[in-house]
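Okay, so here's just one chain, in structure tokens, the form predicted on its own.
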Amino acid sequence: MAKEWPLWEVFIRSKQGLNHKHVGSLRAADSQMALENARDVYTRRSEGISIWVVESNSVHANDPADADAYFEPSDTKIYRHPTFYDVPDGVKHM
């Protein structure tokens, strides 16, 4: 039985994006056969101007059962909210 491939995951950032955004996984032998079959299957249309893959056994996430605990914090920290900062009329992208 031929050993399967690792399983990749895929992001692209777009010609009007800033960032990366994820677009789906696919299986590749190494590094540089997943960037080439990203750029094949997720950037037909030329859409694309950036692209990452990441190995998914090096991606680590929370629970989501978990999320409060991640994320209720931020909510008794409101000087993280945007509402209390003056941004200049010249930022852009914020």
Contents of the next structure:
Amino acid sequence: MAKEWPLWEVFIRSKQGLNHKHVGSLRAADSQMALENARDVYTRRSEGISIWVVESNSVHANDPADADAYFEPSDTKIYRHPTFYDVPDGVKHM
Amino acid sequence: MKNLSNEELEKRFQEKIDKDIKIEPNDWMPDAYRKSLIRQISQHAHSEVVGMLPEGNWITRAPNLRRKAVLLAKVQDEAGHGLYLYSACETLGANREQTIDDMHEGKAKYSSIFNYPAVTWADMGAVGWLVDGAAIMNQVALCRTSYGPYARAMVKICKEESFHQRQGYEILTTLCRGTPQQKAMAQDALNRFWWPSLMMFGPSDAESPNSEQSIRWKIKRFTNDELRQQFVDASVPQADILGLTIPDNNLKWNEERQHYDFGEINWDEFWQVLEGNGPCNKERINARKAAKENGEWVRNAALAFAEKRALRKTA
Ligand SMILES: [Fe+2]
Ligand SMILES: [Fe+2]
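For comparison with the form predicted on its own, provide the form predicted together with the partner chain.
Every chain and every other molecule in the complex is listed next, the one we just looked at coming first.
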């Protein structure tokens, strides 16, 4: 089988002021072709004003099988939330 | 989590499904779930791509510039749908080129509707109205499928599909308001496409061995027969408005069921076409093979060019 074009992840900013969001992936020989293909398949109806493409093998992720333990520190620190604190009745603007 | 038995993993997997929690690419999943999805998503992708052939044939023959621009945009959308689906399939570890070769070798199917020829302009109307209509019915149901990337692809596809059916219905509306010959052409297209469109929903539930497990895993959310009934119920009033007659003597409203009853599908024809003996099976596969083979030097050249440019940058 012939060598395949690399896989790219596509991120699109839908309008000024919003962040780029992952929308899918595609194959392309290089970054320029990846950008043009992304424009043609992911923004045919004005879905975007800016595109990022990142080669899929550059994306590193945590292991979902360990997600419970991995994110445990953020679940146990309830004092990070404002509702943890008692504030006397009548206190305003807080 | 790492050292759980297969049995325990499967139990937790089913619990997630039951709670409507989506499954994402790197999550643990049973092999059979993965295989089932690869089969279904790749067949879906092949259908989008092969589906471009009968309509592509009419782009240069469209009756005016407006119709031509619309048909071109629709066919371009179908190419995009194929791409979203191949990408979703790749997230499951499937090799895209291999799935395509499987179709070319007859090991993977695509929707049998595309093995019927589109012989008149009215067929572009019937295809948009009925074939895209049936596809939409199926795809709307799949927006809630349990595998995240498949569900997201479906949401995007459904948004794009909505004009496909309307443009087809508009073609038929225009023909039905035209000369008697034009109206006859519309009726002829409906006569040929009605039954194959009903077949698009697949074998009846009794003959559909994978269906039950697919429903349990929420890959499918409705059975073939449920979706087929929905389609008939939606299409009958639409045919009435066109002033066209659906070619089924047994079609009638059932007050008790609150659904239309309809005649028996010719399942022999369905299986024949699926096995490769439809009017256009060979033509379609040959066209897809030729596209892959004739484009190979272009893909290789693009890769060689990219490699050369990358080298020059580092030098
Ligand atoms: Fe489509
Ligand atoms: Fe479509």
